[in-house]
Every structure is written in C-alpha cells, then in structure tokens.
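Listed next as structure tokens is one chain, alone, in the form predicted on its own.
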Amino acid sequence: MKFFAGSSSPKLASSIAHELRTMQGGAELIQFTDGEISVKIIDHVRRRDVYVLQTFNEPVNDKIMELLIMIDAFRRSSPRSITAIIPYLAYSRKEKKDTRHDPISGKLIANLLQQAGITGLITTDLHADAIEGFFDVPVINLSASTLFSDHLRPKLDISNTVVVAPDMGGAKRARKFARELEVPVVILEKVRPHNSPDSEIVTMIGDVEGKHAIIIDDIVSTGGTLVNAAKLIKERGAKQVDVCITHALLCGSAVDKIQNSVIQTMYITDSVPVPSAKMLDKFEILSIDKMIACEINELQAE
C-alpha cells in the first residue's frame, strides 16, 4: 500500500499517515507560469495498492485538476488499485436537473474522477446520497455523526437535549445523529404562502424551550441560513445553541457572522482545512484523521 497527498490538506494528510504508521509517497507537484500543473511521481506504485488524498477546497478546480492528474500519473505506472480520498467533493449539491437545461455537475465529477482512473472512492457526508449513484466503482461515504455525538455525549444533559435540522433536507441526518444520542429531533421548515411569494415562513416541528438545541448540516458556506436558524431557536426558548458541521467552507465574512451570533459552539471537522487565523474562540476540530485511516486498514485487510 502507498498513501499519497495532493497539496489540499498537508496537515490531515500528515495526521492520516502517522495513524496508518506510513511515511507518505513522494509526488511533486509542478505549477507553470499560465496555471497549467503537472506531477512528478517519485515512489514506485507497480503492483500497489494506491491511497491518495484531496479535499476539493478553495480554490476548488485547481484542487480538482491536480488530483485528476495525480490519478493519471498513478494510472499510466501500473498499480493494483486507485482509491481516492475526497473529505469535501465539490459540485456534490448538484445531483438533479432544476430547470431543463441545468447541468448536473456531481455527475461530470463522478465521471472525471472514473475516466482517469480511480477504482474507488472515500469521501466523508456527501450533500446528496443520489451522488453515490453516480460512480461505477465502490464509494464509501463516511458520516461525521459518529464522532460529533461520541465528543458531545459526556458534555450533555441527554433529558434536556434536542437535534435540530434547519430544513427538510436535513431530516435524515439530524435523525441519525438523534438516535445515536438518544434525544428528539426539531425540524425547521421554509414554508412560502402562495399570497406572497416573495416572504418565507419559517415553521418549527417540534419544541426547544427549555432545550439545549444542537444543529447538525453537512454544509455551512456564507453561514447566513445557519445564523438565522440558531436566532430563530433561541427565540422559541432554547437555552443554548450549539452547531455540528462537517464541512466548514466559511466563506466570505462567514466567521464573523458566527461570532456575532447566538451560537455557543461550533464543532467542525478538517475535511476542509481552516486557516488558524479563522479560528477564533468559537470553533471546535475534530478531526477526521482515525476515520478515514481505519477504512483504509479495513481495505487493505479484505
């Protein structure tokens, strides 16, 4: 087995290598004056079974692109497997047509990624679990659930405690985390009155006064539905607010909308890595690091 990492994640790759009790391949990566890149594969793969790392962060498609070429590198040098990890693929909430000429960009990525040469995937709370369909070889899509509840579990107060999923979409996987803690669900809901179009209501399923509420999303991009889900649950009551997201994107002024809000904690995990200088008093990491080398050593023991 060789482990490899693009230039996304030094930090997770690092971490990932020393739990796999690896020294990572040598690859060097070549970036020319008009942004075209290229890869230097030093270790020899012939006949291995090859681990390769990128999370797909800003910016996202030169991420994609070096990864893409990574794997043709390994392709072309013969080895017995291509198994890419992705923490954070990109392009994933776009599994389904929304109007009649959209693209549907998770199944150009699924595409990219098996026409170079991946024989499998790993990647970690994909937006959409239709994107699994999309690819021909194994995908292993790791929840992030786990480890948020087992680091939260000796914190609570499990009688006055609540998950929350701040839309529809998100009932899923606010009810997975529920059960794993053993508490209730709340559902927040955008409903929009066919009088008025152009307003949103927002209705509550469930009850959080009194309540130690948790907001769990996979996502959290500009941080605005977020913040505005965490000061419409203290207002119903909630005595406290905290938040579980697995893919800190925090963009633009994302971070200061979390500072100023009412949210206590915030739990993240490094599927994306988050430059310390956003770090602020706020913002709890996880990491990731045992999942996803655990998956490996469980492959490679098949």
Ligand code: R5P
Given for the second form:
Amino acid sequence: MKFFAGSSSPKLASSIAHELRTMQGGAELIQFTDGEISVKIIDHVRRRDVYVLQTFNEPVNDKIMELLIMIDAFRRSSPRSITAIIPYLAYSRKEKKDTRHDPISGKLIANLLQQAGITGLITTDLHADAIEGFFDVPVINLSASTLFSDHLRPKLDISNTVVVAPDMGGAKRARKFARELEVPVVILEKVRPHNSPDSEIVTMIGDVEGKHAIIIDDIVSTGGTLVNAAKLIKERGAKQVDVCITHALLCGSAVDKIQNSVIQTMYITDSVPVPSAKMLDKFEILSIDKMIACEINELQAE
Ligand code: R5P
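For comparison with the form predicted on its own, kindly provide the form predicted in complex with this ligand.
Zooming out: every chain and molecule, the one shown earlier first.
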C-alpha cells in the first residue's frame, strides 16, 4: 500500500505515516497565479492500495479540488484501490433540502469524489449517518467518542457527571457517549429563527443542577451553539462545563467567544488542524492518528 497526503494537515499525515511505519508517498502541489491547482504524483502506485489523507479545512473549496485532482492522477496510474481519508467532510451540514429550491451539497461532494475515482472512504463523525448512503463505495465513519471517553473517564466523578447534547440532532451521539461513560444524558432543543445565523435554546430535557456537564458535538464553527448551551446549563446550576468536539473549525470570532465563555476545558481532535494563533489554554487536542492507522492496517490485513 501507499499512503499519501494533500496539503491540509501535514502534522496528522506524518503521525499517521509514523503509526503505519511507512514513508509518505511523494506528491507535489502547484498553484498557478490564476488559482488553478495542479498535482504531480512522484511515487508509482500501479497495483497498489492507495490511501490519501486530506481534510476539508479552510480554504475548503481548494482543499476539495486538490484532493479530486490527486484522485484523478492516481486513477490514471492503475492502482488496485483508492481510499480517501477525509477526517472532516465539509458540506455535510447540507445533507437535505430545507426549502424547495435548496441544493444537497453533501450529495454533490459524494458524487464528485466517486466520479474522480475513490473506491472507499474513511471519515470521522459524519454530521449525519444518512450521508454514508450518498456513497456507493464502502464508507468507514469512525467516531471520536471513544477517544474522548477513554481520556476523560479517569478524571471524572462518574456519579456526578452528565453528558449534554446541544441540539436534538446530536442526541444519538450524546447517548452513545453517555453510555460509554455510564452517565445520564441531557438534551437541549435548539432553534434557528428563519434566515438568522444565531440559534436559541428553547427546551432542556434532563437535569444539570450541581453536576459536571460535558457537552458533546460534531462541529464547532461560529461557536454560537456551544457557548449558548454552556451558558444555559451553567445558569441551570451545573458546577462545571467541559466540551468534546470532533471538528474544531473555529471560524470568525469563535475563539473569543469560547475564551470568554463559562467553558472550562474544551477537548477537540486534530481532524482539522487548529492554527497556533487560535490555540487557547483551555483547548486540549486528542489525535485521531492511531484510530485512522488502525483502520488502514485492518483493511490491509483483510
Ligand atoms: C449542527 O447541527 C452541528 O452539529 C453543530 O452544532 C453546529 O454546526 C455548530 O455550529 P456553530 O458553532 O456555528 O453554532
């Protein structure tokens, strides 16, 4: 097999290569002055199983295009298989039509990847399980939940901890996490007024009074969902609020919002690299490197 990486997360790429005890395949990325991207694959991939890592962080559209071009280059060199490893699959939040004339951008991304030539996908914490069905190739959707629960369990007083879903869409994820920690789950209901980027919480199911509350979510983008949820549960009497988030996009003023919030510690993964300028003392990064390497090893052993 051959392991390659695009330009999105060099640190994660080298830790995965280290875990796999392999050298990264050579690929040169060229960006022309008009913005066009070209990729030159240096290593031979004929009759090899190719794994290519590229997460969809900012600038998202360039990262997508770069991966599509890499896949096209591999496909034209007769590999045995091409598995894309996309820890954060952007556009997944647009997996259904909310109004009659909406696009389903998540499906478009799936079509593009398949058309380019992937034969499999490894990803982490898809925004919605249904997105797996957008692909006609095998999808492995890894969850960071066990990574978080294994890390947190020794630090917790289980008898006084609750897991919180910041919206109804995250209830299934929160229940899984709560089951792993063997603690109760609390669910918030969030609504986004029509045409407004801001959300508000309208209902809370469960009790947080005097508890150590851990919010779990797939994405933090503007930070609005998280900070509102943390504020509400603190007002309802939680004694400590921590957060576990897989994909820390941290757009716009998210970092300031989180810094000035009641959140004590925020556990995130490296599915998306966090630039050092955005790094806060309250962030703790857990790496998904072993999880991904382990999956590749299992696929290769089959
Ligand atoms: C929404 O359904 C997602 O699970 C996240 O809660 C949401 O994308 C977070 O976005 P923001 O940080 O902008 O509130």
